[in-house]
Structures are given as C-alpha cells and as structure tokens.
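Just the one chain here, the form predicted alone, laid out as structure tokens.
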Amino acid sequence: MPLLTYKAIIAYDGTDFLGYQIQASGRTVQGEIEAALETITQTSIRILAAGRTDSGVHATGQVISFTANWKHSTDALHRALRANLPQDIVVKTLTTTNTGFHPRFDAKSRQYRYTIINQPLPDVLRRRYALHIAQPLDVARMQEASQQLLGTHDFAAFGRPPQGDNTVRTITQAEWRTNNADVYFYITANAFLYRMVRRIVGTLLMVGLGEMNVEDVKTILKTKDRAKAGAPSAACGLCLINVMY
C-alpha cells in the first residue's frame, strides 16, 4: 500500500477538550483524531497541527497533516473519519499533499477571532462560544489601542513562547468589528505566544472599559512584563479561523 501524506482542515468545539495537544490523561483533539485513525487504519498514526490551541479554545480552520498506508480513495478516508470522530470534531476538507508538508512550519500566518457579547444580559445559548461583557465597551478606543500592536515587536508582555525563548512576533492585523451587540476582534500574525491573544484581548478590554488609557498598551508592550498586561480573557471566546500558507 502506498504511504501518502494527507492535509486536513478541521473544526472543533474546544469546550470539552483539555486543548489540542495530546496529554498523558484527559480528552484532547489530537487524541481523538489519532484514536479514530487507528481504528480506521489499524495502525498508530501521529498527526501534526498548525497550532496547539489551549483548553476551551475553538477552531474552524485548524490544519493538520498525517501519513498513512491507505489503499482506498481520499473520499473514503474522509467518510471514515466523519463516522469515527465525536460530534465536537469535524474534518471539513481532506486532500493529499507533498510528503514534506508541515502544517506548523510551512504556515505563513494564522488568524484568530475573539467574540464578545456586549449587552446587559448574557446570551445563554452562546455561552460556550463568546465572552459576555455587561458594561458598555468603547470599541473605538479599543481599536485605537490595538493599532499599537501592529508590526514586529517583542510580545513577552503578552505571552511566553511554546518552546525556546524567542518572543518576537509580527502582527499584520488587529481589528475590532461590531454587529449590534456582538463585538469581534480579528488578529493575524506569523505566529503566537502561549495565551498571547487572550492577554491582548484582556488588556484591550481594560481600555474599552475605561480602566486603562490607549497609550498604556504601547507602554506595556515595551516593558516585556506579563504582570503589567491584563489577565487573559476567557478561552470560550477564542477561535482559530484560518491558517495561511
């Protein structure tokens, strides 16, 4: 049987997972997919991903890859995955790719969206996917503050590296959008530090609530001190929506 490399775009509801990355115990996205692949192929398969989302974080555009001895069509493997995965993971697309493809190292940038419901009462049906803020937010001030993050900076004040000690990243998009009570933050970068997006959102929310000045964001960035930044916002509002190659 030929050894083929597959690339998949997956979506998952991160609420009931301890994050993407497999762990010694506990339910993870990687663990569920690898278990499904082992059931289908009767071999142990390790998958690679574009990013390791934290516990409770969602994805609609996560990219994974794996190699497998599979004698049937790609469509048949896609159907088998759909049949063997739990309801909170969906393989949106599955294609073959070159053997050297790596979803993390080949990625040029990643895009996340953070969702906030800004109204007096919570939306009980969306509590798993958005952060509720009852107090009115000054989104214009949040937008102004977010522009100070654009470009290449040392983002040590907003996160720690998943490995090594390099905390320099390049942000190309930091944009707030509104739709009635819904407030969305879109952020794109070449890579992210651990909890970087959630700390950035937590800091910008302080600006929007009048607890911090717009200029304070640049000051915090320069300190490289995580203690100066806002607390990480809730994981439920964060979603990995796109990986660009």
Second form
Protein chains: 2
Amino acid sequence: MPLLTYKAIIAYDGTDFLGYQIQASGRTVQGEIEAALETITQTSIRILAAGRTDSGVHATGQVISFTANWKHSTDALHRALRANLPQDIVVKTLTTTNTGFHPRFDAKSRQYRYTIINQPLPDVLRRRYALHIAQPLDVARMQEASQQLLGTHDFAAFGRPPQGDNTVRTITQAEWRTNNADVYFYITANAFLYRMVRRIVGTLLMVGLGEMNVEDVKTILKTKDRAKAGAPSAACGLCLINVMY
Amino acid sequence: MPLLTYKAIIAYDGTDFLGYQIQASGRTVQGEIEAALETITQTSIRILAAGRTDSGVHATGQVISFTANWKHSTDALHRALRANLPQDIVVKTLTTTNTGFHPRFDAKSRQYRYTIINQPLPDVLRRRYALHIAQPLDVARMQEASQQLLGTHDFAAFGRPPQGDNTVRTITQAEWRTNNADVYFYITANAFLYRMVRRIVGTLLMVGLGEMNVEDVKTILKTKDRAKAGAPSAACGLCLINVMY
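Form predicted alone done, so how does the form predicted in complex with a further copy of the same chain look?
All chains and molecules follow, beginning with the one already shown.
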C-alpha cells in the first residue's frame, strides 16, 4: 500500500473542545480526528496542524496533514472521515500533497476573524460565536488604532511565542468591518504569538470604548510589556478562517 | 404593594432545554424564568406563554406574562431578570399590561421561521440553529406547494391539537425565501397544532427533493391522516419569531 500525505481544510465549533491540541485528558479536535483515523485505518496516525487554537476558539479554515497507508480513493477517505467524525468537526476538503508538507512550517500567513455584536441586548442564538458588547463602540477609532500594528514589529506586549524566544511578527491586514450591529475584525500575519489576536482585540476594544487613546496602542507595542495591553477578549468570538501557503 | 401584570418578549436558545414547558425534571425555559422570579421576588410566581415550544426549538419573539408584587420600577425588574437568568434566555422587553392579559388566548397570530442550509457541506458553526440538507432543493416547487396550505383548513394531517379536538387553523403566510445557501420558511397562522410547522416543513422538503408532487400536499391535507404527511423536520431549524396581538 502506498504511504501518501494528505492535506485537509477543516472547520470546527470550538465550544465543546478544550482546544485543538491533544491532551492527556479532555476532548480536543486533534484527539477526535486521530481517533477517527485510527478507526478508519486501524493504525495509529499523528496529524499536524497549521495552528493550535485555544479552548473555545472556532475554525472554518484550519489546515491539517497526515500520512496514511490507504488503498482506496481520496474521496473514499473523505467520506469515511465524515462518517466517523463528531458533528462539530467537518472536513471541508481532502487532497493528497507532497511528502514532507508541513501545515505549520510551510504556511506563509494565517487569517483570523473576531466577531462582536454591538447592541444593547445579547443575541441569544449567537452567544457561542460572538462577543456581545452593549456599550457603543467607536469603530472608526478602533480602525485607526489597528493601523499602528501593521508591519513587522516585536509583539512581545501582545503575547508570548508558542515556542522559542522570537516575538517578531509581520501583520499584513488589520481591518474592522461592520454590518448592522455586527463588528468584525480581520487580521492576517505571517504567524501569531500565543493569544495575540485576542490580546490585540482586547486592547482595541479599550480604544473603542474610550478607555484608551489611539496613540496608546503604539506606546504599548514599544514597551513590549504584556501587563500594559488589554486582557484577551473572549475565545468565542475568534475563528481561524484561512491559512495561506 | 401593587399587584401588577407584566408582559415580556423573550428570546432563548432551545438547544439545552427540554422545551418551554416546566416538567417534573429537566431544564426548561419556564422553569428557569420562574426560578429567577422566585429569587428576585421571594415569592412563587407562575408565568404564562404564547406557545409551548418543543425541546430544541428556539425563540426570538416568545411572549410571556405574569403578575407580581413589585415595589420598584419595571426597569429594575428587567435588570434583575437579566442578572438572574442563564445566558440562553434573554428578556428583550418588559412592560406592564392590563390585568387579565393572557399571552396565549389573546394572541391573534404567531409567526415561525424555519432555517435550512442547502449546500454540500454542513456549516459547523450553525448546526444548532439550522437543518443541513446536502441535496439541492427545488425551492420554487416548495413555494408552489406551500400555497396549497394558505387559508382556513382542517390541518389534522399535520398535527394534533395541544388541547381539545379542533384541528381547524388559518394560515395567512407560507413563504420560502433564499439568501445564498440559506433557505428560510416563514409561516404565520392564528394558531398551530402540535409539531405542525415541522410536519409541514418535512412534507414540503419531500416536494423540494422530488419525492412528492406539488398536488400531493393538497391531497394529504384532504386525507386528514398524519401518516400521509412527511416526518417532522429537525427541531433545531425552528424559531418562534413573533406573536401578534
């Protein structure tokens, strides 16, 4: 049987997971997918992912890869995964790729979306997927402040690195959009530090609520001091939507 | 203290409830609201509702009423309810109304929305709030078939009455709308039989999937035989959106 490398784009509802990465105990996205692959192939298979999303964080464009001895078609493996995965994980596409493909190391950039519902009352049907903020947000000021973060900077003030010591990252998109009461933040970078998007959103929300000035964001960046930035915003608003190669 | 009658428009996420109506055991919307009112007023208060939604069915426009000895403002009671209710129930408006107001008996009509996502892959972030159908639906035929139901008919084929024997109801709106992959069914009637909306949707879906003809819907209505209609569609797609007085 041929040993093939597979690449999948997956979506998951982070609500009922302790995050992406497998742990000694508790339900994880990685754990569920590896269990499904073991059921299907009767072998133990380790999967790799573009990013390790936190507990409660969602994904519509996470990328994973794995190698498997599979004698049937890729479509048949896709169907088998669909049949064996729980309802809160969906394999959107499954393709074969070159041996040695690594979804994290080969990724050129990642895009996240953060969703806020900015109206007096919470939207009870979307509370698992958006942060509710009752006080009016000044989105124009949040947009202005977010432009301070564009480019290559040491983002130590907004997170610690998942591994190693390097906290320099390059942000290529930091864009607020609105649609009625919905407020979305789209952010793209070559890579992100641990909880970096949620710390940036937490900080920009302080600007939007008038608790911080636009210029303060630049100052915080320069201090490289995590204590100066806003607290991470709620996990439920965050979604990994795209990984670019 | 004055004994006042209050009317509230409430929203809830039906996912984690055994339905609206209080039961001997299990989490219900009525049970949670009555518990909150007891905490707030230190008295046992029974609430009335416009409709008893099933387990898993959502609401954005359910109407309830209750009488209470409350010496503070209506706004203060609204705030107290917000503070004492779980995240999946929201009191949208609270007003005083005339003594004797009954949200069910006084209602002139009710409007429900049923949501379907019609695309090959499920939307993992909306699986609690919409039915996923992978096969393409012929929405034009579903719309045509739904027009057979407009007006006053004996709807015994689509449900049993919540109480009494009368199965005659008047449907004033039966309208399919689409927005990209989203397919919505809006239905308004003076009142509905038990599981009537879901049985109607289940039947119209058979038309949309080519398993039944447009004319069959009229025939089923005439038989008054529940065994002839489609099975009730999934509860998660259904939402009580409006009660008119």
